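Single chain ahead, by itself, as structure tokens, in the form predicted on its own.
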Amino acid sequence: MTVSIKVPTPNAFTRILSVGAYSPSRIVDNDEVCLKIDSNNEWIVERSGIQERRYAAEDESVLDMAVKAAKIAVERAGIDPSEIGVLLLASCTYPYLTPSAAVQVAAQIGAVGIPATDISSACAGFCYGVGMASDIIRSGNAKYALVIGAEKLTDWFLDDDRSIAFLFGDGAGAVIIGPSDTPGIGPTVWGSDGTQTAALGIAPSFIEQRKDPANNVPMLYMQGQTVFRWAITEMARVAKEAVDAAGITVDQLDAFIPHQANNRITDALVRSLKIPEHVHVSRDIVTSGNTSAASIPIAMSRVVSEGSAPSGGLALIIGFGAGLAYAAQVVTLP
């Protein structure tokens, strides 16, 4: 006798229903910066595009902006906590190996029980967490979706370290992903090249530290060039799959939001992919600085509050960063 196994009814696509991002009220311009590097406002803008970002206070921690993020994400989805089926929060400077952050912002958003782990995967982490999602609401294992993106990274850098101190800034953006009766989530175009790890990371690892407290403080590190031309040259490609696998032409977009991690590299990416005049680029990083996970959900968020782009539109998102991970989807704007 043969037993047929029940699954859940599937759904057959997804969207995002809605955006919401925190920023911390610090503001921090470059000549702040300068105090304690020797550089100057010309050079990071010519290196960067940064003209200021925010630094959270020394009691703010990613928990608290993850969860402020998160309720404006709820809330502008109408929907109440207790209706979301799953909960990935995207992270790579959340200070604890476990429990997870993302079970307690659960917990303090007012949606316990429900499944919640974090992910991994530094500045691509957002992206992953909205293919993950999708996949999950489609199999019909969840009706909602609440996605998360936050970071503290002034935590995890020295603030005389003149190779990195005026790249990062702090700050977190969440979205719902729900059902959908047509397609809002393209295929997710995703990898990584653990070849690479020697190229951004943070190191030395919690055992070192314990051996030898005073020298083996975990820090950021980033081997910028290198970086710089993995991104320029991949990452060009991996969008136009991504493009390509919506089944879509790079002028019917009408955002492109990369992460936010240099504008050198959105310049490079925007000529690589022939990004027509009309489609809005993302250049959130001027004021928020690059913000790792939570740089691409801060920048949809502005692009949905100031109108930069219709509600309904399409746009391209892609991550990358330490691993060397990266993720990119075509989505339709909430």
Ligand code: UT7
The other form holds:
Amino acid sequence: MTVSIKVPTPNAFTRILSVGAYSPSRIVDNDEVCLKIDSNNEWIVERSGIQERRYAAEDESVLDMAVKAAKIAVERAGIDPSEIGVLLLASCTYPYLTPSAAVQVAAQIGAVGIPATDISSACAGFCYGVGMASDIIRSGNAKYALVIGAEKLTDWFLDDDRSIAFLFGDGAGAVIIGPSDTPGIGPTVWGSDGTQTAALGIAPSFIEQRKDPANNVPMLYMQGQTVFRWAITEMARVAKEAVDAAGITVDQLDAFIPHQANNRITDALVRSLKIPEHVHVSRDIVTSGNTSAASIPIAMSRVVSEGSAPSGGLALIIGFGAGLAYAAQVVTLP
Ligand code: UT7
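So the form predicted on its own is up there; where is the form predicted together with the named molecule?
Now the complete complex, all chains and molecules, led by this one.
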């Protein structure tokens, strides 16, 4: 006799129900950054668009920021934390390999016991999380998902490193994803190129550090031009594929919320995609710097709170970075 296994009842569609963000209070402008590197405000603004960024306090952790953003998203969704069926936390700067940051955030927001895990896809991590969470909910394995991007990049570079010290900031953003009567999250276009690990990452390993603690301190490294060229060519193609996969055209978008890597990368993507004037383009990098996995939810929270695009409007999100990894989808704004 054939025995059939029971499976969850799937949900047809999903959407982002709410977004929350937390940025540390300390504002660091370009003049302050230039006290430690041979650079100037004009160069930084021209090459990256950044005017200032937020630095976490010394005793303020990735977990602290993640919890603050998560609580806002949960409250705005109007759900009880115990209803969260899965928590995915994207970060490349959480300084412990295990246990995950996600299980601790779950505990701190009052959701002890829920499935929770971290995503290691750097600046693409938030969009990886949105795609995975959406598919988990569609499968029926969870009703609500909490997806967080949280980073304390300032722990991982020296303030006198001219190649990157001006670029990065700290912060966290989070969304609640749940079932929907209508499609609210389009297909995820995602991938990676593991031949390009030399372009961006954190090295050496903790094991190498044990051999020479003073000289082998794990730090962020980046071949800026390599990443820049890859982003403006390959990511234009990926973004277009995400729009096509969602069955819409760019002029039907209300917002474009790319990873806040560099305003010149955003400009190039806007040109390649021929994004029309009426589409709001996120430029949160100007005041937040590059916050890796946190940059998209922080920028999305700003779009929603400032009303730059309507609730229910369509936004194209795309994350890209170390891996080199990328993920993009069209979503309905909460
Ligand atoms: O989020 C993860 C993904 N990361 C990214 O997407 C970052 C992608 N890359 C970038 O955003 C850009 O490559 C940077 C903003 C990091 C750098 O801009 P760039 O236009 O690629 O600068 P560059 O490295 O080509 O350097 C151009 C010039 C050089 O001088 P010469 O050789 O032309 O005389 C550098 O020495 O600028 C000089 N330079 C600086 N000058 C003032 C490099 N860093 C600085 C600096 N201040 N901080």
